[in-house]
Structures are given as C-alpha cells and as structure tokens.
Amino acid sequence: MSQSSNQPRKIGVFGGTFDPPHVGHLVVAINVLHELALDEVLLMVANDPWQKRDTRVISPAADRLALVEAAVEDIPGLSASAIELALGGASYTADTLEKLLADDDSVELFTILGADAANGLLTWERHERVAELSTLVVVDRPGVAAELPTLAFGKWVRVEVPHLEVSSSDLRERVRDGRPLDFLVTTQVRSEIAKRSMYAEGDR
C-alpha cells in the first residue's frame, strides 16, 4: 500500500458515530483500502453527530472512540482518529478534511460513504468543500448502485463491497436482551463493550 517518495499518501476517510462498530464497518474499510490502494483508512469518529443528536441518545465520544481503537488495532492499514473529538463541537466532515490538510498539505484525501450518506449529501454542512478537497467514495453493494447528488465540482469513484445485514442499532439492543454479538463485532469490541457497561439500559 505504501507510495514511493514523489507521491502523495492516499488517506481515505471514513466517519461515523460507530456506535458501536461492527463487522459491517470493517469490511467496508478494508475493502475500500484495497481497491483504491490507499495508505490508510482513518476510522473517523464523531464528536458531536448532528444529524443524529435528536434521534436517539448518543454513547459519549470517548467511549465510541475506545470501541474504534479496540476494532481496528489488529488489522493493518485501519486506524481510529480521534481529530474530531479534539477539534470539538458539533462534527462537520468539511472541517475534518481542512485539519487533515493543514497537518499535512501534501496527502491525497478520499471521504467515504455509503449508499444513505452519499444519497444525503447534499444535506451536509460545507457539502460543496468536501467535494472541493476530497475524491468521494460511494460504497455499493452488489447489483445496487446508490444514486449520486448532482454536484458542480469534484469526483466520485465507486467501491462495490459486500454487504452485512448488521447494524449499530441492532447490536445495542443485543446488548440490552442479553443477545450474543459474536462474529458481529470484533472480540475486543465485545470485552470493551462489557467493561464499559455500554449500553446496557435506556438507549433507544
């Protein structure tokens, strides 16, 4: 994966609340760093996401981003980021990607997206800058091909993964009947989950 000196690292983007992450979360990361090539995929979690905030209750940011850490601390080529927790506030994708560059002006971004996100993105804060510093990577399962906003700028390249029928959703209310998470999440997830007593009770 790795770029020879005269070319820019390929860094793609891949942010969520991850609450919790699962297998699904992986196998779209992990794919997408082997079709494009990528250097690396940063697991980006949300400090404060805004479009869910008044939809349910939303596990704190550090717990989330200890569950990421826990997710992808075996599998090369992935990594949690915690840019948006340190930046604060309300997380904007937009945002993101500037801190990114101004760290390092010389990466190549990809901002990574399933089929609901890439259908939606025209909600997003600054949607018009995502697209200015960043090629869009539209993940579709197969024989599905999400459709596409219509945007003045920038590029979209499409990743075909596969697809797992497995939620966030689903998993904490697993957690709450007592129900097994085994083979949909990580086992370092599950003794994270368990040893933060995460989502036990009262999240909807």
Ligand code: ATP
Contents of the next structure:
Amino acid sequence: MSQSSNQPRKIGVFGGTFDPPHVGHLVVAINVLHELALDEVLLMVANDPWQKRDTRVISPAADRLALVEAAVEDIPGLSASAIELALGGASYTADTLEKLLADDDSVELFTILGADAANGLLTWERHERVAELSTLVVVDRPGVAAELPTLAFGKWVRVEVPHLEVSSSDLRERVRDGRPLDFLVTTQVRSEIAKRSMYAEGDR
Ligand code: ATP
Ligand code: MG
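Could you please show the structure of the form predicted in complex with ligand ATP, as a counterpart to the form predicted on its own just displayed?
Whole complex next, starting from this chain.
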C-alpha cells in the first residue's frame, strides 16, 4: 500500500476502556482500517474513563494497556496507544485528538465509535471539537439501536462490520465464573489476563 508522500496519513482513533480488549474491538478496528483505507488504527486506552469510574472497579490503566498491546501484537495496521496515559487524568477524546495534531498537523483523523458510544456523543466533554478535528465513524453493535445525535459540525460515516455480540462486561463475568474466554479474546490476551490475575472474584 504505497502512498504518495503528499497525501495525509489517515489515522483511526478507537477509544475505549478495553477492560479487557476482545474480538469485537479487533473486528471493528481491522474492518474500519480496511474500508476507509486508513494507514493505522490506534486502540486508544482511556487513562481514566470518567463516565464509568463511579459504576464499577476499573482495572489499572497500565494493565489495560498491556492487554491491548497483547491484542494487537502482530496485526499490521493496529497499534496500542498510551497517549491518554501520558496525558494523565480524565480522558477526553478532544484532548487526545489535539495532542495527535500537535505532534503532526498533517494527519487526517477518524474517531471510531460503536453505536452505544456514538449515541452518547453529546455527553462527551467538548464533543463539538471532536467532530471538528475528526471524521466520526460509527459501527453497529448488536443489541444497540444507533440513534445518532445531530451534529452542529461534521458528519457521521457508517462502516459495516461483522456483528459480534461480545462485551468486556461479559468477559469479566466469565473470568469470575470460571467460564472460558477462548475465541472471544486472543490467546495472548488470555495469557496476560491470567498472568496478571485480572478479574478475580470480588474485583467488581
Ligand atoms: P464494557 O462492557 O466494559 O463497557 P465494552 O465491550 O463496551 O466494555 P469498551 O471498552 O467500553 O468495550 O468499548 C470501546 C469501544 O468499542 C466503544 O466505541 C464500543 O461501542 C465499541 N465496542 C465494544 N464492543 C463492541 C462490539 N462487540 N461491536 C462493536 N463495537 C464494540
Ligand atoms: Mg462499553
């Protein structure tokens, strides 16, 4: 996939808690990469997912980053990003996009959201800025009807991906119940979860 040097690099930013990352995330990332001919999709690990923090115990960001690194290992075009960990504090996509553009103002950014995240976009801190700085890409998520908010700036782009009914919440429950994670996460992610004793009983 050679590209002439005057074309901007197209970068997908796929944010999440990734607690843990699963095949649903990977299938979204790889298909958006392909369909929109992006150069790279960054799985952007939230340092402090502030909208979730009062609802449950969230694994330390460093552990979640290690799981995402394990998940994208050997997958060309996908990478784990620690930008939000480096920024610290509550993670706001607007800040993340500003940081990516401050590092290289020639890139073209795409913010990738599953339907549940897309429906909630207006609750995001400075969501107008997110829509100004990036193209918003929405993918379906089984069990969630996309009710996309009308945007003051920018527009939604839809990408069709295989529908996989997998969630991190279900996976955490599976670990607690001793049910298998096989084929729902990569073998590397499964090993990292075991190595780090994550999602053990009581860790809700
Ligand atoms: P949790 O159950 O803990 O909320 P999750 O599976 O929803 O975890 P997140 O890290 O919250 O994963 O999601 C990150 C992004 O991935 C969001 O945009 C979400 O909509 C999207 N996403 C997660 N799972 C899927 C899936 N199975 N299909 C499509 N999109 C998904
Ligand atoms: Mg979620």
